[in-house]
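One chain comes next, on its own, written as structure tokens: the form predicted on its own.
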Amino acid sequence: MNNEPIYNVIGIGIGPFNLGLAALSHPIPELKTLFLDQRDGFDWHPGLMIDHVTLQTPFLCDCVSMADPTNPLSLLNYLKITGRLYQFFIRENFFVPRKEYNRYCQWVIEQLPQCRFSTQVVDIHYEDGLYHVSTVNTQTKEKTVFRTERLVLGTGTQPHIPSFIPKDDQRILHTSSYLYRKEELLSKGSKIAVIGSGQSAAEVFYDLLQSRDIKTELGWYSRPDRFFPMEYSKLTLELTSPDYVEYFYNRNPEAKKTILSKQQSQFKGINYDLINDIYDFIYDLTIDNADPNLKIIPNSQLNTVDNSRDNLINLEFTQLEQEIPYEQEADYLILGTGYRYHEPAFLENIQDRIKRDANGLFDVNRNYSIDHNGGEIYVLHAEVHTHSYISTDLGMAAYRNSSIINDILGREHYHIEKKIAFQDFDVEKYAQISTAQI
């Protein structure tokens, strides 16, 4: 006999997004929730927890504030309780150190008994109107089945390594594991190559730039024609708004693809200040015409990685504008090649309940559900193709979580703003006025 209660919601994966959902659902008595994660505890991108690195979104983008600024699980309340609020005030910086955000999330979890770690979901099946979630405790190996009316999938993304890159070579690593290998890189590396045009690649490059022996050659190679900054102008930031979600969702699939292809600089570039810090540090290195022992080459597509030699890896590039192939050598290769969503294997036995588009992707409803009934299985961070890059943004997480909670409750518990942008993305209302005037 199963002594576990029937839950209204089970969230799978406890990253920042599902943690926010847990925090916002916590004060609602009629919602019985459970959140599961196979890891032993919360630790957000530990391999990139570089000193002095901050979030790219302001401190209000915590678990709760954008939905409920009075919630006791806010970052400001955490700072008050831990005696750091005045220091934070004097610091006068909207952007929280990544280490502090990580500790804040760990504090939130300490307040939420419905968050359980060391619990791996191995299977889900649907029976008698409920989802039966089969789990294994990763430490004790105890098996438990939980029953729930609804699921929220928050398993996140995984480090992406292109298929042509050799596997199982300790000289090749993803930026996500950088700090675990930093000491080795600095002590053994004589030629280190960093690949990538985004924030993670830039952070790793800058950290190595400051930490290495000048005798260590450091290279940075990027496919785009420049190392471009994330666009943070205020009118552009209105693309992270409820207005824009609504506008984007109502475009056809081909239009959405085109729009996403044009928005790289808003979501996939490098922090503007970091680019300047890198330049300034290199400038200082070259005082008295000293050789900085660097190679920084944009417009470079990595085609082949030959690791057949024991001492050096051969990298074959093409300079895209010149169409010139060239080669470089490295004894360590660091890949800033991003992250991809991988559909969890435990969904196999409920595939018949999930909607798909023509490409086999989740056909995500406006309310973030993917089931045919439109209110049983919700996704977080798996809906870029339907809801835009906003899906990856911490600043819009509380909006999405509020929407899901309201949808589950069938009423507006959290007030959701619908129109906040000064600009109009959709001009249909003006077209209707023009037609009426004819």
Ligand SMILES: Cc1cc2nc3c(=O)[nH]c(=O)nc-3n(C[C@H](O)[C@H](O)[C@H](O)COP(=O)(O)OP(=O)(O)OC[C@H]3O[C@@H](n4cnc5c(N)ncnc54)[C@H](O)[C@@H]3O)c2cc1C
Second form
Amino acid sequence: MNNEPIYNVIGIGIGPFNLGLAALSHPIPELKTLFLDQRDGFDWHPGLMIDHVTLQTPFLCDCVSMADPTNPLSLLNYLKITGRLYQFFIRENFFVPRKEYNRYCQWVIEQLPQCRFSTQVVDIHYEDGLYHVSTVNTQTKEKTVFRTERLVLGTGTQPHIPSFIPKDDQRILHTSSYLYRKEELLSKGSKIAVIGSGQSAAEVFYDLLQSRDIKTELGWYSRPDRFFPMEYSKLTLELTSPDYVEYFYNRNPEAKKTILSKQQSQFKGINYDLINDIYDFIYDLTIDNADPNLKIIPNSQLNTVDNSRDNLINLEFTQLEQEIPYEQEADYLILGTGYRYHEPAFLENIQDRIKRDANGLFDVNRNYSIDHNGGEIYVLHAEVHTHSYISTDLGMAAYRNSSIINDILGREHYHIEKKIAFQDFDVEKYAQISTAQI
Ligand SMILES: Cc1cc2nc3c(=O)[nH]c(=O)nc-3n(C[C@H](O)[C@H](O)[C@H](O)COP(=O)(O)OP(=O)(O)OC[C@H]3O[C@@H](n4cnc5c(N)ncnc54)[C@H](O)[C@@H]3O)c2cc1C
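What I would like now is the form predicted in complex with the ligand, since the data block earlier showed the form predicted on its own; can you produce it?
Entire complex below, previous chain first.
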């Protein structure tokens, strides 16, 4: 006998995206929701919670504000309640510290009893018109099955380590575990190499730059031809908009691939100020022409990592423009090689309900659902190939969550802006005028 009620929605994974959905569905009594996470509590990317780092998106990307600025679970209300609103006002900075954002999310969770932690989803099957979600309590090992009409998959992305990197070598780590190993790196490292051209690699490089003993050689290698900044000009930011999602969604799959390949500097790259901070720090180090004991080399593709020696790891690169192979040594290798989406294994027994495209990827409907009926299984952060890089952006999470809630309710509970950009991405309306004029 299952005493659990039947839910309208079960969200799997409580990262910022499903947390936003939990917060926005909270005031709607007709939605009975449950959100599950395998971790013991919310802790946002703890291995990269470096002191003084901030969000890359304005504070309005909190769980609720962009959908409903009057919702009491806003970051501003959190600051008010915790007595920090005046300091925030005086600070005059849209970009809150990541530590504060993390604490804010934990505060939101404290008010949402529908968020349950230590609950890993291990399997789902479909029976009698409902999804049966099998879970294991990671502490007590107790098994529970929850039934729901709909699922929202918010299991996030996982650290990506290229396949040629040797496995199970403690000297090689991903940036996502940096802080767990920082002390060891600083005390034992004599040559530390950081790979990657993104924000995480830059944050780790800068943190080591500031905290290492100058005798420790620090290397930074990146494949692009320069350490380029994330684009932050306002007309480019208009691509983070409902209009752009609509425009992108309606392109064909080949066109989408081409567009995505051209958008590296918009969504990847390094915060502009951070690049300058790194430069200025190195400038100070080199006063009196002192040797900064650094190697910073762009245009470098890492091809092979040879870890057969006990002390040093051999890194084999190619300088891509010169086409020159070269080697470097390191006793620690830190990979800022990004994150990838992996389909959760618990989907195995409901594969027949999921729509696939020609490449076997989720064929995501405009309303973010992936099931054949178009309104039972929704995805968050798994639809870059259909809805653009915006899928990864905290600033657009409330838009996606509002769309999903409205879709489930069958009415516009949250008003959704349709056109906010000053520019036109889609010129079809002009083409229709000119055709009519002919
Ligand atoms: C260091 C860092 C900083 C970032 N900063 C920004 C930023 O400033 N602005 C921005 O727009 N984006 C940022 N991003 C990108 C993105 O917003 C974050 O990655 C964000 O955490 C994504 O949220 P999510 O909800 O998809 O997943 P996650 O935060 O990864 O959460 C997924 C959750 O799913 C749970 N889970 C997985 N499998 C199961 C299962 N079987 N059962 C139960 N639970 C499960 C996991 O335990 C996890 O808690 C950043 C990314 C990183 C890595």
